[in-house]
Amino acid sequence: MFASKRLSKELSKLHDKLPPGITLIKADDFTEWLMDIRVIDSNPLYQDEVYRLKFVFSQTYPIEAPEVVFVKDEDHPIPWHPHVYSNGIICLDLLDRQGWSPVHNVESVCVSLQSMLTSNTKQERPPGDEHFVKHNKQRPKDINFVFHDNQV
């Protein structure tokens, strides 16, 4: 119940005003939302690209972080980034159990991911991407990433 109340407030705010480069695509219920983000500066790695994010919320949101992944379809690629796996899973402390705080919300996650892409200069995947994508059976929020690189 707390999750739906909080998400209702967030949705109302998102309908009123969104930061540049962020678009609400679908929020039919309080379990899954789709958002589009694009990098609004002139970073050539992401020029003219729009990336789709899928947010999945549990009943314990915002105490627990949403599950957030990039989604690939015919119009939306998975961005190249040293913290984004080719299957769309994002290695970001903000989305981890220890890095999440209930003060965050859908908008702040989108802005953080936008910023993460903006500051990137490397067109590469995380080390071990192919093996991880092939063998990982865990949901993104259940993965215990080791955060050791704050440079990208």
Given for the second form:
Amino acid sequence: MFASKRLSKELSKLHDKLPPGITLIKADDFTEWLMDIRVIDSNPLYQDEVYRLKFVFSQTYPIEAPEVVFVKDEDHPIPWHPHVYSNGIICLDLLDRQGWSPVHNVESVCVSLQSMLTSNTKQERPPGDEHFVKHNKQRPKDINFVFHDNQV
Amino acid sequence: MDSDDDFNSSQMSDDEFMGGQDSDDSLGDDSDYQDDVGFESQDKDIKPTKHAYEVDFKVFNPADIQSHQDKQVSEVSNILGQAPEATAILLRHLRWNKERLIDQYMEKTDEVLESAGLGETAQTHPPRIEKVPGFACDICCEDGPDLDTFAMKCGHRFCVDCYQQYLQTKIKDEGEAARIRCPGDACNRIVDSKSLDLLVSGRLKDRYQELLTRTYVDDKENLRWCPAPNCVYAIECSVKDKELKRIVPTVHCECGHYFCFGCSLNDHQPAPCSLVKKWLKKCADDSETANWISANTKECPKCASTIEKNGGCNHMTCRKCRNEFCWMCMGVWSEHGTSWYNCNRFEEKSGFEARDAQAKSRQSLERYLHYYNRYANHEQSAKLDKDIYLKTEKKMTQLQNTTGMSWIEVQFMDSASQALQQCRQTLKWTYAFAYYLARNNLTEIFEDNQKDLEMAVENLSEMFEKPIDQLKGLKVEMMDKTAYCNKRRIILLDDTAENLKSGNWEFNVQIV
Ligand SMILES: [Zn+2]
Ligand SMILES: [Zn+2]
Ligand SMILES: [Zn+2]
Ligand SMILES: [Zn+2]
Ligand SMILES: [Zn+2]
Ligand SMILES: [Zn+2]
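Next up, the form predicted in complex with its partner chain, please; the one we just looked at was the form predicted on its own.
Next comes the full complex, and the chain you just saw is listed first.
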């Protein structure tokens, strides 16, 4: 109830107008949405690529943060970033229990991720990526990330 | 590999262990068991004084914890000249650091009151729910002149429904209380209890109070909750984090659970916390390499028929060819009781064999597997021993009926079972300890102690598996063995703890 009321309001706003580089792909229900983001500046790391984000909402969204991951398919790679694991899991304090505020929404998360990519110059994965991707079985929100820096 | 071993809950009558504890907290009188159990009571070598591996601690029940808080509150309340209720808020705000609160209060009273949500404005303008024209809630996106809204001093205003939903999630789902922040983006304002009173009621408020009480223990460095499921006790121990490389502070809760005060994991003596952490991480990382080892079936080294291990004992006899061998090293068992025994020690191959990188990495894997194998095996055996005990316990009733033994008289099985559990727990961790141990002149004594305890445990484990009709005849022998196992365990723990305290061990990793 709580989540769907808020999400239907967000949805009508998203249909109305979206910031450049952000596209709504799928929002058939109030549990899972797909959004595409592009980096607009000419950052060579992200040239000509479109990234797909999957949002999963709980009943208590936006009190609880949504689960947000990059998804990989034929047309959508996982963007390079020292806070994005190669399986699409994102380590960003905004999406963490401590850093999340219910004031945020799908659009603001997309914008944050977009600007996180825009300002990045490193073609890197987080330290321990290979091991993490191989062994992690936790859901993103249950992982206790240590935020190495907050300049993202 | 699952290294979260069972909670060794037990009603120990082991006075050796209790000896170190403050006597007013001991679990009552052991005298009922003296005739049958009485570990070491006749043994002159071991006095019931504190051992090197024991630390002082106290167990507190919920009422104790509450009265501690009340006492501190009333004490500080007198010093500050504030009402007890406000004092409690101030103390929680400064994480129960009494001295810091008094200092800060004396120095900048208004600032301290303000930051705890008790400031001047809180007195003159107490938090209240109000309707604000032109308001739109940033959480639910509702607007309208009839919407009840709330904001703390930071001005982040939301509708009451959202605020309540937010607080409910924090309290009920996330277990937060003393430090719930304002829902506003990047706002660090803590929701004070006056605001909370206004917004939540009923069971949620009770839960909040309960959690507030819990934060007292969480905030105190010398207090820790017992981690056993549903246990309500807290333990006080003065061992500090920085002492953990010299002490392994195992404490014993009133509920029967033994755990480490330093890291809350199950008792892991003799290995220090930081080695335990490293070891568990290594085991988790290498779980695939090591997986095949913990299998419950192996082939007889002589005739290759499949042998299943269904008890804790490592002395195996092949049903087919009667070959007796050791489950751990697959070596001939007859060599295990003699000076030949070297099942526990890893023999480093002489240096020239491991010249290239590949050989070196192979050798380091072999070394790891040697220790992991034994570590995992004791863990597994402890489980199997316990299974056997549970089966035996059922049969004990029969034993009482058929042999006319009294309930007290059959308690020797219970004592033996507990000794097996505790000794295997210790043995298990001796292997993690040994893995990180660099050889020096003390290592051999350690390995001898490990070997002696291991042999004693295997002997007891073997008797333990005997059919029920033979158990009565083994009673005296088993009681002796049980006492001997406990004694060997104490010797090992004393030696390792003493050397740890004096910094005599050398490790091949940094311990912090
Ligand atoms: Zn609202
Ligand atoms: Zn605020
Ligand atoms: Zn307990
Ligand atoms: Zn520990
Ligand atoms: Zn055989
Ligand atoms: Zn062996």
